[in-house]
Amino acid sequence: MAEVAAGSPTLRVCALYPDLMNIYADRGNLLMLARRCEWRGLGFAVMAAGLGEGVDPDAHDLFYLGGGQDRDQRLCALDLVRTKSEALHAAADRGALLLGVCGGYQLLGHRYALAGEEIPGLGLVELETIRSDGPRLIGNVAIEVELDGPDGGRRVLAGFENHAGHTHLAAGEQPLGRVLKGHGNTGSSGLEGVRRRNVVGTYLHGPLLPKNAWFADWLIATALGLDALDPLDDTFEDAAHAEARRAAGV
């Protein structure tokens, strides 16, 4: 493992509710970020922020919120609004990256309606999620995305989705990508996820980043404001990505 070189930047990550919002091995995404930083001699620091704990909007480059069961998601949503919403809005305004996966994605919007109640969201993007009584949207999925910056361009993200919520983007909001295979936000819109500048949400997990090493690198470079990252031997990572694409039929 490469040592952190003197003067190298450190990727500072705030993991929101990692003990509760980790139902789909989302912690693997944090491990992927850590390893790809370490292999390049970049620093990596992660801090957890749980129930009742505030966050410093200026202390982190990337805020990460994974997925959870409805009960845990409800607890975290109420806590987000009470103790973290103002700070996360301030972080987004200054350009920090915010990544929400599955349940975390749903909480980036204004509300999640289910079973006669509404779970409040952060309102960082204009979207709402409504739980459907129909079949769950589940299976392997691949989407085409087009991102700016290092390691961007038109690429494919592949993963797994499993959600009963149908997420509807308001007019003017941009999806993260276009569905190639799978269901996406609603099963019929042909859209998946959301991206408003540095706020990104997606239903892809399994976990997401080990299946898409290039996207992990995009997050690292974008969060640190780097023009490029040193290349790595991604033989295994490329094979994992290819297998995820094959599973989705792309």
The other form holds:
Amino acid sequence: MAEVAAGSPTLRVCALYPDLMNIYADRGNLLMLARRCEWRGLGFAVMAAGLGEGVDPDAHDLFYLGGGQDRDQRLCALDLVRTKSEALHAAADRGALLLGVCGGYQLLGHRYALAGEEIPGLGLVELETIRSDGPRLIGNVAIEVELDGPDGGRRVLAGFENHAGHTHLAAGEQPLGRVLKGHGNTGSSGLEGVRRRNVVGTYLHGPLLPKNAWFADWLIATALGLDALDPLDDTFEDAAHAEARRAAGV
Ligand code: GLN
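Form predicted together with glutamine, following the form predicted on its own:
After this comes the whole thing, all chains and molecules, with the earlier chain placed first.
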């Protein structure tokens, strides 16, 4: 493991339900953050918060909630609302980053409605998800996003999606990006994900960050409040990104 340079900040991550909400190798997203911090001499610390465990809103710079099957999602949703909702709202209010991927993204909203049942969400953003009886939205996907701050500008995120839920953003809520190829939130809205300030949700798996190193860096810099990060040799990461774009046809 690389040394942490003296005086360097530490990215403090809280992984929510890493054992239950982790389909499509969500763990790779955490590893990506860890490595890119370590390679730059930045500190990295990850703490898991599972069922029944509270979280400290002030102890983490980034909260991560990955994807899950409906069954695991139901279990985590009830626990999230019961034991972590207040802390996560406080964390979002003070500017910590919250990243939800797929099932985790759905739980950032108000509800995930399945036949005859409603799974509650955190209500951090104004959206709801409705499980469709139609075909699942599956495939390679690429979206165009425009982010402010470090390494911002117009960029492409590429990944893979697989969800039965269709996510509807309320009026005024902004998507993370516009669909270039793939389905996105509903298969027809042309919108993908959500972003309200530091709360970000997306359907992109892959896992997301190894295929989009620039976005991992955006998260690190934003979470730590840094203007810029030291450049890395991204030969392999650029190839992974190019391949994900190629797979999506962009
Ligand atoms: N269970 C949710 C759905 O099918 C989320 C799936 C996922 O996280 N891949 O919509």
